[in-house]
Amino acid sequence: MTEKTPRLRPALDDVPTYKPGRPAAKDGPVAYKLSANENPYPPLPGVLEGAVAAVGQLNRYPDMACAGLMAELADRFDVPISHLATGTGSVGVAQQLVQATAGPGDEVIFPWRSFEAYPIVVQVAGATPVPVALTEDDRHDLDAMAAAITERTRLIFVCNPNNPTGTVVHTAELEAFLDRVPSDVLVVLDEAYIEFIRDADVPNGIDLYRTRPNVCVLRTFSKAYGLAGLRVGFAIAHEPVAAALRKTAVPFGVTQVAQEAAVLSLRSEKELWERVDALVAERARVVEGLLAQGWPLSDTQANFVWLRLGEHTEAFAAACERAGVIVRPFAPDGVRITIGETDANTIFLRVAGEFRKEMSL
């Protein structure tokens, strides 16, 4: 008897598996995880207590409509509830967006290198990924992205700030780009790291969404708000897009614990900005240290820095691990290092300096 395996979609053969940032080892010399862009601070005041209280209802399904969170978001960002949709982190909402807009024969444009989930969610949907190379200074090449638009284009991702380079798109260039995009092509402004931006010339995507029906804004509670483990993100888009997102959402995907924690986090704005400001100050210290060592850097507006290391990528990541910090290699391009605890950042700076001297970079 010949055994057969279940027939799976051939399209999945070429889909890369998402690789999360490696965790710090529970034993041994590695003590700090700077590989996943996590917030090193614990949940904001009152959030843990509210989440623990919600755990007592684990025998019940969560509110599928996320009514409390939706109302809080509508008030916080001054948008109609009908223009909101939630999902399992911004990456979950990104997948819903692709499912709602693109399928076999359709194309999705995104910068590259950028968020590694983009090509994955596009290929899983059966659509064709169209990566567009970054400029030499690690920024979006918006002219090239506009030139890549065809009749098959259904969606375009703009990652602002870009992950993993931390670079940004400024207001005038983004508006000029949006003017070139056909009105029936959805442009998704992925703003997972917007709270860390200090460049006044970077737009708030919500301002652009208000007058452009083909603009959707992605946000998350995983980064600045420190709720990475609860998986809750949201989109702001005009009603047809938001309604499609609610249709493609996994039923009951956002847990009640996550909903309660997100609401309480939104109500802790003062404490949030104190922590974000502290991380931005620490980012400045790391950047200044790297520049003093002679590293060429692109301006980062996120909670991480990017070192373009090329063939030295894996060796640098290994050197960091031996010293006690885990960073995120993206071979063969470079390494992304999250801004974490002060001690961790200091270790990283020491390793970076020693590595640069040793390799004569």
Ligand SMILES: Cc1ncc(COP(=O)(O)O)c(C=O)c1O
Given for the second form:
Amino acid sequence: MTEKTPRLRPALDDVPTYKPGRPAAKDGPVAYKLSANENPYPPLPGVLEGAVAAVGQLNRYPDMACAGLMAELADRFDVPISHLATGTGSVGVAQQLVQATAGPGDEVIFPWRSFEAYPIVVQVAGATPVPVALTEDDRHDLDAMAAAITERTRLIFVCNPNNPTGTVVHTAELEAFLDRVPSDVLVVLDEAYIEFIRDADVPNGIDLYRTRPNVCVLRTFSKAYGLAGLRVGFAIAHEPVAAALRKTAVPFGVTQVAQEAAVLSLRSEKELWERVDALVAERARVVEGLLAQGWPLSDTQANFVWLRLGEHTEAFAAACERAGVIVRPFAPDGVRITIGETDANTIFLRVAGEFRKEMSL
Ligand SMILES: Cc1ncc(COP(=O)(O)O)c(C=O)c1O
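Switching from the form predicted on its own: structure of the form predicted together with this ligand?
Time for the whole complex; same chain goes first.
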């Protein structure tokens, strides 16, 4: 008798694998990781102490309701607690969102290229991904996204700023787009990098959520707040969406360490925003340097820059690695480089200049 293997859902066959940004080598010449849009600063001292204190309770389950964090978030963003839901990073909340809205036969629209988890969470739910190509200048094509809406559309992701291009959707165009979306289709404004935006014409999704019951805002503690390793993100959405997100959450998914650190981070925003300002200043230095070297760039409002390297994508990533910085290639489109430590940014700029000359770009 031939042994049969366990039957798995055929929907998983085509699910792309999430490729994490590669880490910097522990020993050897490679020193800097600019491949995962992380915050280069270590945790703030007060936050670290709070997290370490929570480690002493590791024999206990965390507070499943995240009550302390929910109260702090409700106060900080002036929203009812019933409109909040947390998850294991905002990618966890994105998964909860898809599970709450879409299954086999349903469609989820998202820009492409964008955050690589979107097609994964959609396909894992058995729903149909509907990627809509960015415009030539790397921005959301909101007209094409509106045209892609069908009877089967259940969810639409808007990534503002977009990962990996850093480009933004402006207030008037986003409002016009939202006006075209049927009220029974949920629009998720993924604002993972909102704290790095300096363009005054980009909306705060929370303002849009207040008057639109089909808008949900997705935020994270992983980027500006510097807690990527703890996995905590949250959504702000009207009932019944927020309630559905709490149902689709992994029970006890957000650890007590993460909850304590997130609360303390919300109380330390002054210090954190100084760091964000420093990263934004570094971004300006990097962008200026790249423009002086002649690179064509789209305006980035996130903690990374995007080089449309096309067929040179892998070669460029390899050149960076030889010089000591790991970047994130997305072949065949381009390379995303996180704004990191000043020395790392300087090395990257040097490699970019040399590469452009060598390749006669
Ligand atoms: C646009 C966007 N959304 C969400 C996430 C998820 O981040 P996390 O799960 O760490 O909150 C990322 C991470 O890179 C991202 O780029």
